[in-house]
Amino acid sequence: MEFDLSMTDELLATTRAVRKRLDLDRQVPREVINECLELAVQAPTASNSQTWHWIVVDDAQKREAIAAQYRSGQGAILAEAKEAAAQRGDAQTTRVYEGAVWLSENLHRVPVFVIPCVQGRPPEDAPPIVLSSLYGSIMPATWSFQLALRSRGLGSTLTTLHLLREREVAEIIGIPGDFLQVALLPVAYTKGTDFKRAARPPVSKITHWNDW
C-alpha cells in the first residue's frame, strides 16, 4: 500500500485544537463517534494491555453538570494565563487562551464530550516508567481519535481542567474509582475545514543527534 503523502501530511499538520470554530448547533451522530473510536483503539499500548475505556457524553443534562464542574475548577487560571501571554506579546498563545476562555463559557453547548480513561491510578511517588506506561497506553489512541475526527469534518481539543474536579465528574457519569480520566475532548463538526499549520520552532533548534 502506498499512502498519499500529501493528504497524510496535511492531516497530521493541520489537526488543530478547535474551540471557537466548533459548530454548536449541528448534532453529531453516534455512528461517527464509533467509527473514530474503532480507529483510535488500533493505537499501540504498553505491554499490549488495552486497559482503556471511553465515556461518550451526549446527554444535555450531564454535559451541563460536567461543564459546571469544569468552570468551577478553573478559577482564574485561564484569564491569568491569557493576560500573561498578552503581556509577553505572544499573539498566538493569547489567541489560544482567548479560545480556551470562550470554550469554558460555552462548553455545555458542545454536542458531545469524549472522556478517555485508563485503568489504574499511579501512587503519588510513582516513578517515571510507571507514568510513561500508563499515559502511553491512552494518549496515542486519543490523538488517533482526534485525527479520525478531523478526516471526517469534526474537531476537538484536548482539555484537562475538569481533572481539578475529577471525583465530582466521575460521580456524574459513574466512572469506577480504579479508572483514571486523562482528558475531556469536546467534539463537534467544525465551521469550515480550512485549518492551517501552526507556528512552531524550527526542528533544527529542538533536535539533538547523539548528544544534547
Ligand SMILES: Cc1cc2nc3c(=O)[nH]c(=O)nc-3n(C[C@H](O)[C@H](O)[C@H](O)COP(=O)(O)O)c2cc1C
Given for the second form:
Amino acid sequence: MEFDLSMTDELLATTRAVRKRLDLDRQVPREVINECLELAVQAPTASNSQTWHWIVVDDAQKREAIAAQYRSGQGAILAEAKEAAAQRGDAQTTRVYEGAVWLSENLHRVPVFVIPCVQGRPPEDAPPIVLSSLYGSIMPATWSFQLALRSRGLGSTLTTLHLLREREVAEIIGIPGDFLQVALLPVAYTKGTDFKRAARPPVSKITHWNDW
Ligand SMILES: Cc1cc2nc3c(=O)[nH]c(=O)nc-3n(C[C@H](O)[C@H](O)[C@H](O)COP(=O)(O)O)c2cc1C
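Would you mind giving the form predicted in complex with the ligand, to go alongside the form predicted alone above?
Zooming out: every chain and molecule, the one shown earlier first.
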C-alpha cells in the first residue's frame, strides 16, 4: 500500500493548536473520541509499557470546575507573556498568547476535555532517561490523538496550564495519586478545516549531520 503523501503531509504540516476556531456549539459524539483513542494507543511506549490512561470529560459541571482551576492557576501568566511578546514585536507569539488568553476565558465552553495520564511520578532528581521514558511514553500518543482528531474535522490544543493545579483537578475527576496528568486537550469540531503551515525557521539551521 502506498500513502497519499499529499494527504499525510498536509495532515502533519497543518495540525495546529486550535482555540478560537473550535466550534463550541457542536456536540462531539463519544464514538469519535473513542475512534481517535484507538489510533492514539498505537503510539510507541518505553519498554512497551503502555501505562497510559485517558480521562474524557464531557460532563458540563466537571468541565466548569476544571476550567475554573485552569483559569485561576495561571493567574496573569498569559496576559504578561502576551504583553512581553508584543513589546518585542513578535507578532506570531503575540497571536499565540491572544489565543491562549481566549481559551483560558472560554475553556468551560469547549464540549470535551481529554486528559492523557501516565502511571508513575518522577523523583525530583530524576535523570534524563527516566524523564524521557515517562513523558515519551505518553506524548507521542497524545499527538497521534490530535492528528486523528484533525483528520476527522475536529481540533484541539495541547495545554499544560492546568498542571499548576494538578492536585485540585485530580480530585475533581478522581485520578489516583500514582498517575501523572501530562496535558489537557480541549476538543471540538473546528470551524472550517483550512488550517495552514506555521512559519518555522529553516530545518537546515537546526539539523546537524555527523557533528553539531
Ligand atoms: C508542551 C506544550 C504545552 C503547551 N501549553 C499550552 C497551554 O497551557 N495553553 C495553550 O493555550 N497552549 C499551549 N500549548 C500550545 C502552544 O502554544 C502551540 O502549540 C504553539 O504556540 C505553536 O502553535 P501550533 O501548534 O499551532 O504550531 C502548549 C504546547 C505544548 C507543546
